[in-house]
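Heads up, the chain below is alone and in the form predicted on its own; it's given as structure tokens.
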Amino acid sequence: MGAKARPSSAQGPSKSAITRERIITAAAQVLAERGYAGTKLSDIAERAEMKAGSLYYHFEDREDLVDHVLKRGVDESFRRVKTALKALPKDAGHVRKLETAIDAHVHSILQFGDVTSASLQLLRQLPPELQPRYRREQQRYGAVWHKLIVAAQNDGAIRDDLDPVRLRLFILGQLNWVADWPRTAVGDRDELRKEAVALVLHGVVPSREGR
């Protein structure tokens, strides 16, 4: 296995940890631009402003680095959504939970846009034998959303005439595209997160009171 980052000190992440993050970000950017087959370690090293040989101190090989990019793409969203939901009061309603999950997911994408964009593309480009592991990670994250949606439907908080699987895929599919938006469209990030919640849960048709 590749060398592990040293534990962070009280003053912040270690130099090794910071370097690893720089490499992962550079790898995500290059992979998103050139795809799995078209990316070489030398390309990643150049983007990270390092010598290619230095990458082997942090990662075993290209596949090890790709593994970290793919896992990060799912793990960060998974972690942020679970943390946000856990912080809600116990009596939080189903709509509040969905609003919180949407906000947290978009927040993660905005913070790790390059990694999210690369991981989504990579899943379609990996050889078939390498896909099952990452599909399982996606399914675990999808199960969290499925549970939220079904609970809200069963309680009458959202429409129950919509297929929950399709609804989940639609919501996450639309939110994930934010990673590829031009910066001018993203604009104010806090405002974008609010708009994402409003659009997904309440649509674009004015309420009857507003007509």
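If the one shown is the form predicted on its own, what is the structure of the form predicted in complex with the DNA?
Just the single chain follows, nothing else.
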């Protein structure tokens, strides 16, 4: 990589910002496959094509770096789902909203697979002192889904014989697991998103009037 540092006169990210980005991506990949404690700075550095010591120019320490990966992972799905919901017409039905949220959540997982996967499994593995911050963020996201589900149940748009909390966890669990699928199974992404929506909404049994 002998690219000359280009003076960021006009606009666009500085070289430093680009490097930071490269490091975060590399970190997310290693974290996703090795877990929190299994991730060595030397591995991150190698994947980002630099030496371990150089990381300290961009981040305070290991924890600071993990912090950035984690925050981004939790935020990504959140932002995307909120945006997608807001883009819906005001009079959209509950089922339509749910479809939209499912599609957006899966979409974010497919696009930011490593970051999402890393943040999802890391939440458990973090040293207890570090957990509260991210748990809170995750709960705010969970709350969005919870409202969606409860509102839909109250209006009779979806079945109300399932506990809303468990229902949310079932749905998100099914979708989150996609981050861990073997690449070969993912296949066509649009197809996958459609299937996810279909499965959550209608299940595997073909509908029959006299269920």
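Take the two forms, superpose them, and find the largest set of C-alpha atoms that agree within 1.5 Å; that set is the rigid core. Note that the structure is a prediction, hence the values are computed from the model and not measured. Numbering follows the first chain given and starts at 1.
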{"item": "Residue 20 C-alpha relocation of at least 2 Å between these two forms, rigid core basis", "value": "yes"}
